[in-house]
Structures are given as structure tokens and as C-alpha cells.
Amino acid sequence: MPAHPDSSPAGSPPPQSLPQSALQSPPLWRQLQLTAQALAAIRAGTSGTAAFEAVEPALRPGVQALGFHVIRWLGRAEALRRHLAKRTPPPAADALLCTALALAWDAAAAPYEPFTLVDQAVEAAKRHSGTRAQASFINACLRRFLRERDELVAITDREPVAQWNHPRWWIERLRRAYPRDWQRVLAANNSHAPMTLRVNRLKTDVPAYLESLVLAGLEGVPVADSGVQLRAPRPVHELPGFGAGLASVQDAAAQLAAPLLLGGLRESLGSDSPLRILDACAAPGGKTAHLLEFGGQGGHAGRGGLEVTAVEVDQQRSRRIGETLARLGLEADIRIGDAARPSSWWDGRLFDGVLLDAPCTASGIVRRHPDVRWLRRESDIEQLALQQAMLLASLWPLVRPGGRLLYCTCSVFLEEGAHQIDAFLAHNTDARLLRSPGHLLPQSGEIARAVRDNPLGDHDGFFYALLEKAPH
């Protein structure tokens, strides 16, 4: 699953910092139209990434910044709309109305003055054929909202979906799984994710890269073993040495995969030969690259180096693996195939280590993909858990005796992590749990700094379990 930064373009300003000139070029009413159209697409099942990519490039940064704000506060907006309108309006009008409510409900965090947002939302309704007939209705709802805002917000404060901006089933599931931490997880999900980099240890190190940031007028702090968290996001082309492969964008929690799988593996196997490593479900290639960097491709940082096979079922996504590795000057054997059906791509030689970054609900990366919470259904968890179990069962025979399999998901749901591994261990007597950080819950901003002994700092939600196969 994806583990890259906030899917808004790196370095685009948050809505709060958009200049007032954005009211004229492009006009705010036009941005609100496009934001509402993206929201309508997401409600119809389109991913946020695809919905915002459909916006013309010149308008995309501003629309995406507004759109992320809307999606993060959609639960509140929908609750307010229910109190303002007796019946749900047509989809296009409802999307525009909820867009305006999500942006204006909290005056302190609103990107523009609420009165301006209301005025421009009504203008947006008048200027689009799909909402023109509802312009008076939208105007009446929003003017009433301005008059009764404090009362309406207080009423919706009592509704969990409005308060936490997650589906009710999601809230209840987290409450049961993490009775002491569920509120912290939900609050972190509604925050902005930082831009975190992984420094390429084959070409530089963290102190040297921090110095290069300073010379470029940027600020960062070290996180994890090879990471740097930027004080503010920047477009990747502004990062020193990015094109030359000195750094990659990768969340701090995602950076644990390579050290967990490879740390001490060569010593435990007693081998000087190149380690044969499989990265299953490998796109877009961030973890594939980290494996090669950490292991020292060609013996640069290890006696025998690594031979990495990267498998991806989707041909288009597999091309991204090649692009990622090419920028970093790395190589892997990239194969197109279903990791759950090895007979279509496996040559029969066992692997020393397998990384299974399994498809999941992505419930741990909601900060970066806020649409996930509204797109997922509770039934998805069971379906994905079955797929994860099938992948584990299919890939375990490919691990050599004494070798390892690292199972991970960017999920906070127990069914996709701890429960999955408990079931696997119960049915595979040749497997033992070597180590597991367990479920890493999202940490964000001040919340992360308040947690003691948190070397990862601000990070996404992940689950890791390292399994070792019994030797003959």
C-alpha cells in the first residue's frame, strides 16, 4: 500500500495560507466548483488521487488543498447539512453545500472568511448548470448557517461522526481495539502529515543531508535510522540531490521494513553469498529501494550484497518500481505477476527473506489519504483479511529453512495485523514470531512529541511481524 507523503503536491500551501489573490485568479467560486466535483466523485467511489488528478494542472494545487480540508471535516459538514435541510439535495448541490460547510464551520481554521466562502459558494452554484436550479436553496441554507453557527455546531458536537469525522463503524472498531488510544488515533487522522525523507545510505548520510538542506534554505530533523522530517513540505525538485538519488519520500514507519527484515539475517544464515530477497506487492518501489540501500547492493555495505526480486500484479504500477530504482541508481529483478500465485513468476529457488507489504484498508495512512475513511466499508476488512491470509499461505513455502518473512500492512485494524499473524502461527508449526513492533498507531505533531521513547516521531499507522522458518 502507498506510504508516501500527503497526496497533495509536495510544497503546495495549505488552504489557510492561500493568498487573497486566489479569490481572483482563479476565482474562488471556480475552485469551489471543482472541489465540489471532486467530492461528488469520491462519494461515487473514485479515489481522492484520481478525483484530484482530473482537475486541470494549473488549478489542481489550490483545489486539492481545499479538497483535503473538506474531506477531513466531511462528517461535520454532513451533520450540519442534515440540520439545515429536511431532505438531501441532488448530489451536485449537496456536494457544493457540504464543501462550503466543511470549509466554513470552524472560523478559526477556515481558509477564507466564512462570509466570503458563503458568497462564493452561491456564486459557484449560479454558474454551473448542475446546481443553478438549487442556488437559492444553497444560499438559504448557508445564510441560516451563518446566523445560527454556534448553536448548530453545539448540536452536532453530540454526534460522534461529526465530532470525529469518521464513519460510525470505524470509530466503534477503534474504540474496542484501543480503549485508551482511540481518540488520539482519530485526532491524528484529521491532522496534516509531514513530509519525511529516507536518506540513501549508499550515497550520503543523515548529517550530510541535513547540512545540504540548510544550504538550500530548508529545515529538517532526523527521524528513525535514515530519515529526515522536513519542517515544511517542499516540491521534490527543490530538495537537494533528489534527482541524483540522495533521498526519497517515505514515511518514518514505512522505513522500518528493510531494517526489520535484513537486520542480522546474514549472520543468522551464516552466508557470504548474496541474499535472495523477495519484495511481494512491490509497487511503487519505495521498500524495494530501501532494501537495496540498506543491504548494500553489490556488496557496498555488506559482504555479499542482495539479489532482490520485486513482484507486482499491475503492469502500469510495476513501471513505477523501475522508475524509482532508476533515479536511485539501483537494480532489481522486476516481475509482473500475482504474488498469491507464484507458479506464474517464481523460478523455484527459495528466498532468504520475503517482504510482504500486503494489500489492506490503508486505515493507517488516513492523514495522507483522507478519502480512505469514506471509501471503505466495514465488510472490506474481512475480504482483505482473506486476501492477506492467502498471500501468507502462498509465500511461506518460498522461504528457505532458517529464512524470514516480514509481514506488514499500513493498517490499524487488528484483523489485518495481530489477529492475522496469530492465525498464521496457529496453523504453521514451522513458523515462529522472531519480533514484532505490533500495531504502530499514527503519531502526529505535538501528540508525537508527547509520547516518550518515540524514535520515529511523527509517523503513519503500520503493523509489522517478522516470522522465521524453522531450520531442517
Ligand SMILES: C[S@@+](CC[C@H](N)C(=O)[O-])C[C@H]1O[C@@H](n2cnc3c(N)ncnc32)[C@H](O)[C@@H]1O
Contents of the next structure:
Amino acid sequence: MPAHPDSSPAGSPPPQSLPQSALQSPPLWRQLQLTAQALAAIRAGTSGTAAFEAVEPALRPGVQALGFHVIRWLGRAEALRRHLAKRTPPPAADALLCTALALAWDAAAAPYEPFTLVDQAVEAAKRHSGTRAQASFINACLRRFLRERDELVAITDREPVAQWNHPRWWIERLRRAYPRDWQRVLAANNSHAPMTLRVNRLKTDVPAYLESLVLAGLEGVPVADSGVQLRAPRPVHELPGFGAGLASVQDAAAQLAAPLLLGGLRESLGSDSPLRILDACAAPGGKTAHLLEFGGQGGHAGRGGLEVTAVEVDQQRSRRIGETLARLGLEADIRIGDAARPSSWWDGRLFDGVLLDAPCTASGIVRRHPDVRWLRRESDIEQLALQQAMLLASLWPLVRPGGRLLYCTCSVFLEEGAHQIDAFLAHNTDARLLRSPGHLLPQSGEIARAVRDNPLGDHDGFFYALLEKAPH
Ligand SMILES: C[S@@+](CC[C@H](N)C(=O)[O-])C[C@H]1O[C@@H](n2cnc3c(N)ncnc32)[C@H](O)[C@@H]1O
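Since we've got the form predicted alone here, give me the form predicted together with the named molecule too.
Following is the full complex, with the preceding chain placed first.
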């Protein structure tokens, strides 16, 4: 799994309900086979992104929609399977059985009639050499499940992993960190993420973009400073002006980075020349672009605009920064290098502002990447926290006196947010915490609407801390 799944996939909307293609051809048994194969790959350590990319393009949307549903309810499916079969069947058969159970266990939310799912899962087993020998066993388990569903679901309700569909260690950590909110966070993680756009305010504005959506037959509501949340996700090529750079896909919480770092920075430095900004972990460039849109000529950063250096350690991912900026008509100095070793890419001139969007567990964006919860190990948190501390320590000397560093992660674990910053402040007396909304917990649907004065609407989990360096 990549250490940092993108919170804003650029090409396709998050799978929500099943597209028509999933209901028609190819037959459901074939789609169940492919979904089970993707699940087996994820269980073997492949990222969800890679597992679904391996499916042939014509079948991918349908299989991915089924797969997201299965991964969201995998804790429940595995618990049911344990009650139905004392011994774990071979991996391919187990993946097919769990796929069918995850899709059928909740009749109200099942994408197909449970009897149809069971018939088609058995057909899928018969038609593949890897599962044929277990077809009768799968049939027996699933028929028993249909007969005893209510009772089996009630039994598995007593197991937290089945109830919340997260690993036990994850549930315990959230319970300790957020004694009042942990259930809300877990429920949000199991919900569908909305598609949120950032309007490019160098080219248009939110009211004008909302109008162009209406003309295109789409609906959205304003969120954050420059955001629009779509009523229903659409492929980006259907969005008005996407190719011309009028809008980008970016979660509402991720849209806080640019205003937090740049708001008031020029005034505080009393400078008229372009602000020198470093985006230290930049690919695929969503926040680099927002910095340039927000602070560009005549923008919020005032006269002089910005000069942005974007650093990325992964060469392949660094190409995506260039693609993102080209579509939006923006420019930055893109460097491939390790942000924790500035000697390999830095020209020695201090920066007015640094954005450190650090690699993290991505525990705040599991709605968009439901596989993350099953692929992560608890020990990853400590390892990533060490990496984050190293990045902070290496980049702080690059901030000019009076300048600012914005630290952020898309994580809800305290070790990657509040605790990280507490430790940094304890060891760096020239740093003060200027502003921090703290850990923004993922909000979803009804819950997000019920939170009063919540300008972000439905958003991912994030952590932000804005640090200021003491003037000379
Ligand atoms: C959370 S993602 C950044 C998302 C990006 N800021 C955006 O908004 O589009 C973190 C990125 O940091 C990169 N990265 C990880 N360690 C790094 C390092 N030591 N130096 C530079 N980049 C690093 C990863 O490859 C990944 O692309």
C-alpha cells in the first residue's frame, strides 16, 4: 500500500452506489469473481488502488463499487464466516465467501437481492478452477446464512470488529483519544465520501461556478472558503471547465491548508516582494496548486504573489505535480528530493512559509480508501511519527525568523498530530503555536449537517498546526 493515498483522486469520483454497468453485463457472477480476487489481493498486502487498477477498464467501475462495499463491511463478513465455518477455507474460496457475506448481510443496504447474490456467488465458485472444489461448501455456508441471518447478525453484533468494521486496535485507540466522539468517527469512516471541488479563484468564483454547475444539470453547495460540494459525484470530464482549470477535486478539510499558511503572513513579515514558499511533501500537487491560487498575483497574499518550491521524494508521483499545475495554468519550481535532507535540493535561501503535509497513516481518509484500515499495522503509527518528527526537525531551520510552518496530516491519531506538535514545541524554544484547529474529525452526511457553524460541511479527518518562528 502506498504510505499516502491521495485524499483527492483526480480522475474518478468516489464509488457510491452501483453504476448501471454493474447491474447489466457482464453477469453478476463474473463481477463477484473479480471483486473476490481484488479482496484476496488486498488481504495479501496490495493497496486497494492497485487491486482495482488490475481489473480491466470496462469492468472496473462496477467491480470497484462492489469492492468498496465489501471492504467497508469486511469485519462483519469475516465474523459471520467464522460462525459459519470453523476452519478457514483456502484464500480464494474465503475471499468469495466473505465477498458474498459482506454484500448480503444487511438486506436493507444490499446492492442486490440476497438470494440473487448467493446464487451468483455459487455460480462464481463453480466457474473458476481456484474455487470449484469449494463450490458446495460455499453453497452450504451461504444457504445457512440466508436461513439464520438475523440470529447470526445478532451474535456478531457482540464483536466490536464486526460491529464497527475496523481492527480492534484502531477502535481502542479512537476510544481512548476521543471518549465522546469515537463512535461518530467510526460511523463516518464507514459512510460514503462526498465529491468536493475547489474553485480556482484566479479564474472564476464560487457563485459563478455554482451557476455553471446548474447549467450543466449538476447541483452543489458552497463549503469552506472556495469549495463546492457536489450533490452527487461525477467523473471530472463532466464538470464544467475542469479541463480549463476552473476547478479541482479536493476535500473541504484539505482546503484549509493554503488559507492557514498564507493568511496574514505577508502583513506579519511586512514584505512587498514575492513570498518564498516551500511545499515539502507535494505530490500530487493539490495543495501546491491551492497555495498558488490563493496567493497568486492579486490574491490573498497581496502584491508580489508567491514563488513556490514543491519537493517530492517519489519521482513518479512528482510528475503528477506538473500535470496538476499545467491544467490550472500555474507554475512552481518542482524538485525531486528527500525533504528531510535539504542539502540535496535547497539553494540555501530561507523560506517565508513552509507547508509540511507529512506522510501519515491516512487514518482520516478511510472513507475514500476503505482498505487502509485493514492494511495498516498499529506499529506503523510509531514509525510514521518518527518520520514526521525528522521532517519537522529538518525543515524548521529553513524557515526565516518571523516566518511560519504549517504542519498537517490526514490522520486522526494523536501521535501524528497533537502529540507530535507538543513534542516539537517542547524542544524548540524559537517556535510558538500560532493557530491550530487541532484534530478535525471526519464529518459525514446528517452528522455534518447537524454540527452548527460547520463551514466545511462533510469532510475528511485532518490535523493542522501553524507554527511561527521567533523574529531575531
Ligand atoms: C500526504 S501526501 C501529500 C499530498 C499533497 N500535499 C497534496 O495535497 O496533493 C505526502 C507526500 O509526501 C511524499 N513524501 C514522503 N516522504 C517524503 C520525503 N522525505 N521527502 C519528500 N516527499 C516525501 C510522498 O511520496 C507523498 O507524495
